[in-house]
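The chain below stands alone and is given in C-alpha cells; this is the form predicted on its own.
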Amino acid sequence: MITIKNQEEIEKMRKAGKLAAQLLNYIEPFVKEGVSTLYLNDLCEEFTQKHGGISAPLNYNGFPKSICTSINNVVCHGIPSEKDILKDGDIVNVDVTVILDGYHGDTSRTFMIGNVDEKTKNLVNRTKNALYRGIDAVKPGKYLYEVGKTIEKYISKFGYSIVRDYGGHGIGKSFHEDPHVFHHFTKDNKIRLREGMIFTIEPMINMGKSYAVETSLTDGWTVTTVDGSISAQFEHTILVTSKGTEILTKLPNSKL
C-alpha cells in the first residue's frame, strides 16, 4: 500500500524535511569530545519544540528519547544517556525525525569526533557516498531495487557489509510506511517508482564482513554489530519527481 503524495502533502513534507535538516545542522557544533548524548538529545528536543515541531522518536513504540545516538559499533536506535560521553576517535550517528503539521521529516548523519583513524574515516566517507549513489539511482519508471543494487556494487569493493535487518522506509503522516527500502539487491524491491513517492534511503554499513546485528536484551532498542565492528550510517528523505529526485532533508547550498 504505497501512497502517492499529492501537492499539498508534498509541500508539508518539504517543510518537515527542512526542519529536520535545520535540526541536524544546529546540533553539529555540539557533537564533540566530552559531551553526553543526553545533552545532545535535550538540545534537539528544545530546538524542535521552539520551531513548532514534535520529536517523532519520543514514546514511539516506547522509545524513551527524542533522537537516536549510535556510537561506534552501535548500528542504530542508540538511546541517549548521560553515561555515554563522546570520546576522541569516536564516531556517532545522530538520527533525528520531526513531526511538523502532522508530517514527518527523517534524516541522520555520522559525525567524527576528534582524531578518528584513517580506516574509520574511510568507512564514514564511503557510507555517505553510498547514500548519494543510492539517491542517484532513483528515477521514475525504474525499480526500487536499483537503490540497493547500486549501493551494494559500490560498497562491496571495500570489503564492508551492508546491514540487512534494517532499511529505509516510506514516510509521510506515519513515521514508517511502505515500501521497505533494502540497501542490498533483492527482488523484494521490484517496485516501480512513481512520481510522488516519498521514502528514506539510509544505508548502515559495517566495517567487517559480517552484516549480522543484534538487539540489546537490556533496553530492547540498541542494535549493535555481532562481531563488534564499527558501523556508519547516513540518511535522507527523498521525493520521486518527474525527472529523478528531490532531497527533502537537504538545505540549499548544503554539501550534506
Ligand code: MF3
Second form
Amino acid sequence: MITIKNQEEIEKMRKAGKLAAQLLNYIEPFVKEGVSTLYLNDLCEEFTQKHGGISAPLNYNGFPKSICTSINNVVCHGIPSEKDILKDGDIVNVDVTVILDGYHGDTSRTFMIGNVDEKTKNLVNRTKNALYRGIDAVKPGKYLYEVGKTIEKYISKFGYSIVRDYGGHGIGKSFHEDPHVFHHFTKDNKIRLREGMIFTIEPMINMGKSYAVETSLTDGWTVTTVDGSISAQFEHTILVTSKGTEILTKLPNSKL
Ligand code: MF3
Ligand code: CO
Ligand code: CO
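Next, give the form predicted together with this ligand, keeping in mind that what was shown is the form predicted on its own.
What follows is the whole complex; the chain from before opens it.
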C-alpha cells in the first residue's frame, strides 16, 4: 500500500531529509585517499547523534554499521571496515539514512578519490545525470514507470547496464515502504503518481554490459557486479508535489 503523507508527516520528512543531506555534506571532505571506510562510518555516527538523529542502517535486518560504503565493483550495501582504505583512482558511494523524530531521510553520492580515469568519471557523472532525469520525470498524474523509462533511455546509449535487483522505495516512518521504484522500464511500475507520495530514486549503473549482481556469501550484505565491472550510484528522497517534485535530501543552495 502506497501512503500519501499529510502535512505534518511531510514537515518531519523535510527535517529528516535535511539532516541526511547535511550529513553527506559534512562527510564529503573526509572522503579522501588513505582513510578507512570505518573512519567515515564513525564520523557519520557521531554527527548523526550530535544532531538528535539515529543511523537507520545500524542493526537494520542485522546490518552491522551506520552507513553503507560501496567501493568500485561494489554496487551497494558495502560494510564500512578498517581494512578498506580508499586509494587514488577509487570511486566510493556513501549512502546515509537517518531517522529524525521517527521519520527517515535517505541519500547517497558517489565520490571520486584523487585521479580517476576518464571512463570512470563519465560513469559517475552520467549516473548522477540519470538520477536527476529520473526525478524530472516525476509529475502527479503520470505513471511511476516514467522514472525507469527516462533513466533507461538516457543510460542505454552509453553501453552501461542498470541494476535490476535493487531499486528505490517508498520511505517514511519505515526505511523501506511501497512502492518499489525500478530504474529500468517495466509495467510493474504502472502506478499513478499522486501529490504527497514520498519515495527514493537511487539508480545503480554498472559500466559493463551485465546488470547481474551477487551478494557476498561471507558477510551476507556486500553486493558486487558479477562481471567485476565498476558501479556508481546516486540517491535522493523526493516528495511528489502539485508541480512535480521537492527533493527532500537537497539543501537549498546545493548543486547536489
Ligand atoms: N540506504 C540503502 C537504501 O538506499 C539501504 C541500506 S540497508 C542497509 O535503500 F541495511 F544496508 F543499511
Ligand atoms: Co534508499
Ligand atoms: Co540509501
